[in-house]
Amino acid sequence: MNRSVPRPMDAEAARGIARAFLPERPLGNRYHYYYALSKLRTDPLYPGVLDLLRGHAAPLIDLGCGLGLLAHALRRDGQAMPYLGVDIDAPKIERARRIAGRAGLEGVRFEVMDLGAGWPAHHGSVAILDVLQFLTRDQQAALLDAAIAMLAPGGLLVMRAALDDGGARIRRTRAGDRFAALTGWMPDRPRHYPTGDELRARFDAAGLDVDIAPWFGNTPFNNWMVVARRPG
């Protein structure tokens, strides 16, 4: 399938979602609000994922969910599938729970989990967004095999990943990921950037229909959108 990269979210929709991330106190820290607003206004990730998942009612697990921004975007888009977000960063998960509770999101849960060590039982669709490169090659293989096993018939695996194609974009991506680890936004440094051929071979072997397309948008990074579907 041939997909075009959508525009980032419009200002009204982005502000509507980001308001949930405002501090509880008037003079509180607004870092997460501005982070969410900037992410939604500059990155085509969420409009693209919303487009892909629209019409799929199967439960969704978000592996490496961070603050749960995807859950807020889904609910604002009218997508009501049960949502479980997991992440290794316990403080982020605690904040995600508080923010989702204040926003009144229904059918949303968050759990602390190290994706390098295990994952919960799940049957439905799977999202893995900007996470893969922080795992080793072996951990990536184990996680992808687990995600494939989680897919229900007709379920989607939606994944954005930085792929190693040897170009300038992947060098910028490496630098950006190292900076995110140094500042503490990501809990670990990047470990392995897979190639598109690596991913395609794994999904082909599992009998999935797969599409891998560039998803740069206006960002400087070497992001690609990978969509795998179990026929049925």
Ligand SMILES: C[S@@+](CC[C@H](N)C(=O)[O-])C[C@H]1O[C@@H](n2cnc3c(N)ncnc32)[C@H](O)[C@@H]1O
The other form holds:
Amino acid sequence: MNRSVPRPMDAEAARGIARAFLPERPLGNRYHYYYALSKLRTDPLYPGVLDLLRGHAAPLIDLGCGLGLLAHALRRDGQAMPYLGVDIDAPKIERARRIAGRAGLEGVRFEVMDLGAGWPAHHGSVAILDVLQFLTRDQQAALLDAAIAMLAPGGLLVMRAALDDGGARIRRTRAGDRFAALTGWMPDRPRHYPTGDELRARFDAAGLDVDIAPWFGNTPFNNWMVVARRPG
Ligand SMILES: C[S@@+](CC[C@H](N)C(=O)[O-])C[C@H]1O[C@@H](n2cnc3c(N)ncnc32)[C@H](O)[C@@H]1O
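Complement to the form predicted on its own: the form predicted together with the named molecule:
First the chain shown before, then all remaining chains and molecules of the complex.
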């Protein structure tokens, strides 16, 4: 089943968010503006995550946040929970800080951090969006255990990840991720794709309610949405 994937953001909302990514100078490079606009207009990720997090006021940590698009989408959606975004890419984090500051986002912070080596203290909800594949199997296990420990009662872990089910979709995903790394589109090559059973076992063992659903949308890739909730 692939029924619950929402539509990407509408043009007005996407343009409203992407405007913050325009260059500071009139003739500056518009790469990040067009990247944000096309991501928001084509990827159902953010509407889906906004739907899941609506009503959850607990602080959110966005692990592997990139330019912090999620923070902009949350604030535009009227979701005001404290937000901390962390990413290994220092120039990206510096840019994310500048853009969020210019856009006047409140309660938003960004920090540089290698999630293969550590993570900040946090208590609330957690987002891990299209990041897991950059970590080794052991690093993923450690990060997921840390993310589970961060969950407050009622807190949500929202994760989009490509899962290894041995099918044609994951083979296309692996090839696409390798190509993205070769061209420099992504900072690193993929290291490991977990199986759904592997993830479910970890969340079950921690006593979380977990839902793992396909999130293919119109893409050829093997994206799944994993939502784990600590009862309470
Ligand atoms: C595909 S992007 C996803 C960005 C964001 N989560 C989103 O959905 O728009 C993957 C991000 O993971 C970050 N990343 C990769 N390896 C990482 C690591 N070891 N620690 C922290 N961030 C990492 C990259 O720098 C990149 O910004």
